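Below, in structure tokens: the form predicted on its own, a single chain.
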Amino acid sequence: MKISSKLLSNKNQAILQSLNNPKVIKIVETYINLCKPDKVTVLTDTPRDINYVRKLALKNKEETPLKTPGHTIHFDGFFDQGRDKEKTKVLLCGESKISKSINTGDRESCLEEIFSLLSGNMKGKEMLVSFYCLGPTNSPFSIPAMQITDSAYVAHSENMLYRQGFGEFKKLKDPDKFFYFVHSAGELENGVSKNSDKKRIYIDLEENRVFSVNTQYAGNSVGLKKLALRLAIKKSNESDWLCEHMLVLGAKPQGKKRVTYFTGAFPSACGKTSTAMIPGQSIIGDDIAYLKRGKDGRCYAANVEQGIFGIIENVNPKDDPLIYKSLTTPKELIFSNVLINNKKPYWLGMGRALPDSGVNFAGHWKLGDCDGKDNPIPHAHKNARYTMRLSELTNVNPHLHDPSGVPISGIIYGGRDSDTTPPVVESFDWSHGVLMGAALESETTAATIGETGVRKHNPMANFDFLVVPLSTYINNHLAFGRKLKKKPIIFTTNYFIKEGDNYLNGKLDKKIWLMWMEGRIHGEYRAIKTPIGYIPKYEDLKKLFWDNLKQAYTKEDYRKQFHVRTGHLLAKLERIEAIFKIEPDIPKAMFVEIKKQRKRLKTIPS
């Protein structure tokens, strides 16, 4: 089969054809007859094609270099800041019914305007195919991707974050078992998607595609991130495994040769990056993991990706020491929305003072320019990013790209959560850890679209992403657990617990919970049990931060962090139980895990 446009050239309809593919071809045949590019660019995994992308991205003023050699800054428009989840729909066909909070449109009538949005919208630009690989290449956890737009900085963020897959598309035993995107962001003014208002990602999974228009922001527009995260967990919740919202690191506590592998699900901006980054750990992603069952029933872990797109708020050299000398040397490195001013990049709590003026996502600024509203514009964006390999960190796992993935023992869950749940407890059993997930509650942040500091619930950290029932989700959870040999600890963190207006934790303190999680994974330390599960013994915290941090931990600091808010936890209960009434068939072992804790929580007083 040969694609009969004149913009394919000899070269690339070569290359396509090499794959043996006819779904393929008539994927990318359709989509230039439809967008109507001015140019067709095939790419491989080869560095020429790998460097052809960067080069372009340069050229088309998607990105500009900066001081610091292998750094550029990229800008999305004022109002594509976020994943936007009022313009994110999960098509639907007929009677197909989802989890009522998750936004739903009906296939036919959203393929049809997602089709006259992308019609003639890559005119005057140039469209690039792109080749991936979701998860290491020749592995069980490999799901092949393609993708196609018109920004050489998606291409080029995705050349960074995913594994190139082309080999993998040639090796396809079955040519229909592939994710595939497509991506536009449409008309620009001053290099941004100018048309936000008909800003539109359709999640069609009927034929495992996403479709994303006029955006440019990476959570909209880089599909293989949280797109493919939509449809890997309609795959996996219809296999055996599971795919979802989590970091994988190796602790290693000090002076031991262990390295003991954990998963963990941060809503963003909850500490999931920092958690991945903290000193003398190794990371193999911060962001999406693949679950499955190993072939000695135990529970493996693969990074999706190979890269970072990670906030870059608050990240200085006294908190996030590793992140921040990544972030000031050379190395190929995007950021995204900061401040610039002489090439440099500013961002908020960056632990420097901030000029007064430069180019920000608002365009050039100075300081006490307002929005349309009246507003302060702030030097740099809350939710800017950096997009950069993690081959790059000195802290990188040597197992990121094991074809097996690694053995985890411990999974963790953390929310953002000012005045109920203390910083770091362990589950009684993986029912009881099944429920800690599900009931995780998070206060939003700028990391998407709307009003921050609304508590919400968010199931995993995984809810903006379900295409399938809550009840399917979890009892998935429940029903992988019990297929394994060893079952991983679940235990729940809180970086964020107050007493007032002051947080009760250090930014550093996150560690310290990590090494008394790998302890209690070996046995090394007794536990208190509570109503809401096991808790450390202050002996032992205290150890563990003069030893770790060399920093006096006090009586009065674990007092305040650890004692049991029962009020606010009954509280909790009550709202969790409610959603978990509205939604459809959830399994009857949530409503005992809560009815079981409700009882103990009862027993002490409030």
Ligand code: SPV
Contents of the next structure:
Amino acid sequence: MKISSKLLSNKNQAILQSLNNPKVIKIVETYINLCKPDKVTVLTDTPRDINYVRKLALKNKEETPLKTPGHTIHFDGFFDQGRDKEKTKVLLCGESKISKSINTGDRESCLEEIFSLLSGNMKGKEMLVSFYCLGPTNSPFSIPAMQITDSAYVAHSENMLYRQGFGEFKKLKDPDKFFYFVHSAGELENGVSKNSDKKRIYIDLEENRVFSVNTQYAGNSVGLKKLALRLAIKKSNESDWLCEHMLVLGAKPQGKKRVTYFTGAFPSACGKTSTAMIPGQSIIGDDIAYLKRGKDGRCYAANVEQGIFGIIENVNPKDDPLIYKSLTTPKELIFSNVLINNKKPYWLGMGRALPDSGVNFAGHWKLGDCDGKDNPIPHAHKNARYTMRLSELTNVNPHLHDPSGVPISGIIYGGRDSDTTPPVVESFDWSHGVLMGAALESETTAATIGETGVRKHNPMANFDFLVVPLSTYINNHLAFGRKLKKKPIIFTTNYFIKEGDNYLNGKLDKKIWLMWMEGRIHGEYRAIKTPIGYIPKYEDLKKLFWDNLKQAYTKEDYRKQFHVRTGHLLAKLERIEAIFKIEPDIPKAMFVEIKKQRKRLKTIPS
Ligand code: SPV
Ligand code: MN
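Following the display of the form predicted on its own, present the structure of the form predicted together with the named molecule.
All chains and molecules follow, beginning with the one already shown.
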């Protein structure tokens, strides 16, 4: 089968033919005919092709080189600085059910709209067709994925963030089973998408595909990231595995040989990357993980990605020494939406003075410039980011690409919660732990467009990406645990507990909670049983603070951080129970856990 388009050179035709996959051919042909690019390039896994995309992003001016070798800057439009929940819709046919708070659209009319937006949208541009593998290649975790885009920045980001998958496509057992993504940045003005009012991200579960137009921000445009996450959540809930918004890390206490693997779910911009990068530990992933039952009946996890698209705000030598070092040394790295002055990047909270002018997400900028609503424009956007490969880091875990994944002993759920949950709590059992995740609340951040600091229910930190009913998703978690021979222990953490306006913890304290959880898994610490779970004993934390951070930890610190805030905890249970009552078919186990927790809380003196 050949593509009947003059746009495809013989070489590109031959590359596509070599996949021996009629579905791939048909898709590529369809979008060449619809989007009408000037040129089409099909890319393989070779260093030559990877280099081609890197150079094209510079030639297109989607990226500009900076002073440090390998570093580039990319800007997204002023109104395109985060995931756009309003413009993102899950397409549903007729009666299909899904949780009410998930944005949906009628499939037929949305497809009609998106095809009309894509029509002729690539005129004057080059269409890139690339192939990737979500999860390690050659593994039970692998999901093949194809990206069609007119943005070399998107393809460049994907080359850094995902494993190359042309080879994987060549040996597909079922040639029809892959995800695909069609993206167009649309008309550009000064290098950024111009028609942000026509931005659309449409998730078509029926065909395992996502369309994204008139946007460049990676969370909206990079198909393999949050767009694939939605498709994979559907897939995982139809089988018996978990697809989660989770980091994967190897914890290694000082002076001990063992490595204990954790996954951790945190909403966007709530400490997920910095947890994955805690000094002395090793990183496998910082954003998305697949969890499956291994042959031995244990839980295994793999990172879907091989890179980091991390928030840069507040990355400084004191709080995030490993990331800071990595951002300031030569390597292939894309900065986005930071301030550029004299070819150097600057960002908020970097621990040094920032220049008063330069180029930022608003264009040419100087201190005091305001937006259309008279609000001062900051030096850099709060959701400014960096993109790099994990292999660039010295603390990367050697099992990053292990086809079997790593065995998970602990699962962490952490939200941005100023007044309710203590810094670390261990669940009583799996079902109680699932409630901890399902009841997660977090204050909104700049990672999504809209108001920040608003407390929102965000089950398993995965709610933005849910495409199945919440009941199905929770049931899947309960069933997953039931089938495991050895269940990971579930914990909850909160890095954001406050007294008045002040945080009660330092940024590096997360290492202490991790070391305590690690020790609990190995039976090394006793704990105090409270109505909400087990909490650490003061003496253990005191020693951990001293041994790990050379920091004195007082009884007063402990009391403020760990006292059980009965009133707040009861109010939270009310909020969650009310949501669960509105959501259809929430498993009974969740109501039972809520009832037990309420009873325990009511029987202690406050
Ligand atoms: C997040 O917002 O959760 C991110 C970045 O990890 S994005 O690609 O926008 O999803
Ligand atoms: Mn994320």
